[in-house]
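A lone chain, given as structure tokens: the form predicted on its own.
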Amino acid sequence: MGLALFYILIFPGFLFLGFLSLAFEFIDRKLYARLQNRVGPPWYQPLADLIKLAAKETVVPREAESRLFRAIPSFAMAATAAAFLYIPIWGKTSLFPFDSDLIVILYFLTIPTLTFFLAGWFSSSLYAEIGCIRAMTQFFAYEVPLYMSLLGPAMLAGTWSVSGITEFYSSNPALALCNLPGLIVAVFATQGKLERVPFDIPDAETEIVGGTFTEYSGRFLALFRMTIDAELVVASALIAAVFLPFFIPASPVFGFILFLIKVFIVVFLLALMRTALARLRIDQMVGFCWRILAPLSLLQVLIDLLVRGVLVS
């Protein structure tokens, strides 16, 4: 029990999680400034930014559902450290895996989106609102495409579970090669996930103030902020383990160190769609999911289904 607790809340759980996350914030901003030319932040300001941010007075509106309002933001960042315990940091295998546990990773990741429907719903704010509406719309752009780029993997390998399909690609790393179109749509798809640009249409600043999160304030804007840079960790964690498994040392350390710049490469091309693109409108973003990145995943599962026929036959 008590090393099960050390695993959940120490390492690999919520502790080093937000430490990774905190780190790879600071990594992913400094890439976003010298893709344009700026210098960046200092390495501690993602700490001090939170730190900041913790400490100044929390102010729940007098018309917000109070209970909610404060509850919500705890949820979020409870399910997506949950996912990171699924998936493999060090090696061929997670902390706890299990068949099936893409489906577990997959609806952990879905609960901070919805989180950020009710957050903005229940703020009684019109801003919030619309910054919600927006947030949802996109859920169902992206989200389908999204499930159906790591069906094909997974249908490939013959197993649900991350650490299986790991295992797979790994022992046999050219059939990963067919996985290249499910990557590039999970790559777009977790842009829209973590409302990056350009798709951060819900948290417009210059329409709709802050959108979801424009009543939030003091420590549950923190942990929103902190939910959001774990996000990015665990749905690049998920992206390096199922389309990038390759030359997994037996060692530990290694396996570690490799994790680690497996991950910063999915975060090094996320800051550079965010470097090159700009802003897309709510009605192109949907389009844009639907009429390309949809497509896209189903010819990965077939492509997926095909190779898989051929290796049983």
Contents of the next structure:
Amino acid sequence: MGLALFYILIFPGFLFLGFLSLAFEFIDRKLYARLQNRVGPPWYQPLADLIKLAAKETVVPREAESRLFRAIPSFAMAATAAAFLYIPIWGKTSLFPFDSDLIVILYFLTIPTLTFFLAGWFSSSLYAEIGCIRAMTQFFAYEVPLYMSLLGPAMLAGTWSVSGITEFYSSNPALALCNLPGLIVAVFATQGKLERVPFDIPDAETEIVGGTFTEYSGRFLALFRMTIDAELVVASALIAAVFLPFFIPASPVFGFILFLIKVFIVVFLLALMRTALARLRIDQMVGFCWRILAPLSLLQVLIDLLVRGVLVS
Amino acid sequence: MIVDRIINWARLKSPWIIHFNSGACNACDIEVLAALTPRYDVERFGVQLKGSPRHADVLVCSGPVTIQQRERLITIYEQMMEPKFVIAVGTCACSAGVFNGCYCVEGGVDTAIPVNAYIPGCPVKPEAIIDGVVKLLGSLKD
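Switching forms now, from the form predicted on its own to the form predicted together with the partner chain, please provide the structure.
The next block holds the full complex; its first chain is the one shown before.
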């Protein structure tokens, strides 16, 4: 019981994940700034933002569904933190590996998007409703390519467990190169999941004020921001575990350092995309996901099926 | 109290702004946007432009308050969360400038809402806006 609480609250649960997500938000923003040739925020910036928001006045609009409005941010944070428990952090296996935990992680990562939709819907504000419907439209566009791109590597490895996939590819590193199309799809789809440029259509501040979070303020907004930061870490760690399972050492300390480096690489790719691209329209985004990402992820599945056929025979 | 000091520190380090035009000729608005470009890099001070008044701490207000915009300005101000600050950017926002006494103009921003900092200029330079924001934050230190 005590150990379970330690896992949930401290490591690798809320406290550790919170620390990590603030650190990676800083890294992301600093990379973004450096790529734009400016200095960027100081290291404590995400922490200062969080404390300021938590200490600010919090208002629930009279029109909003009060209880759900308050509860939804906690659901988002809890789901993301739960997903983190099943991701390998210091080696080849996660803390609680079980068969098909890849599916569970993907489900947990779906919940924040659904909470964004519900948050916008129960705000009963025009801009928030437009934002949440856009979030949902976008969700149906990127989710299928994301699932299929992660399906390929799992099929080649012959297991649905992240630990099993990592184990398989770290013993056959050459096979991980087959998953290159899947990596591209997964990085693009993650950008959509995190609602960042070029897929920040749901909270496009130049069009629809604050999007889904228009009515959110104070500590609820702080929780949502934490959720998005944590999602960045969890999604990057998942991509790192499935697509970059190289050189995993036996020592947990080096394993953890390597984990940080891999997450940094994925965050760098995401930041590069955020800098280089501009926001798409919602129809362009859906078209891009279904016309380019979905066939690419199908190609990934095909490659993995063929390679597996050659391996088995 | 240590908690109060931490909260005050956080507030000084992360002023999120929202930009409102209460009837300006657009020159000050362009300068405000110029101040937010990578060239001036206000993210060094933690300044971010927010779309929703519920997220923002500082209302950057440009232009004289026209009769039409007065109610909207007050609505936007009231939707902001405490603690909130207002900066009047440009001579018109400070005192209505050349529009003072015009049939459709009420006066400066302070005729509608309380103002914490005045930045004169026609239009203000981005450096002046950043200087004004930093001075406002400096005055909040104690």
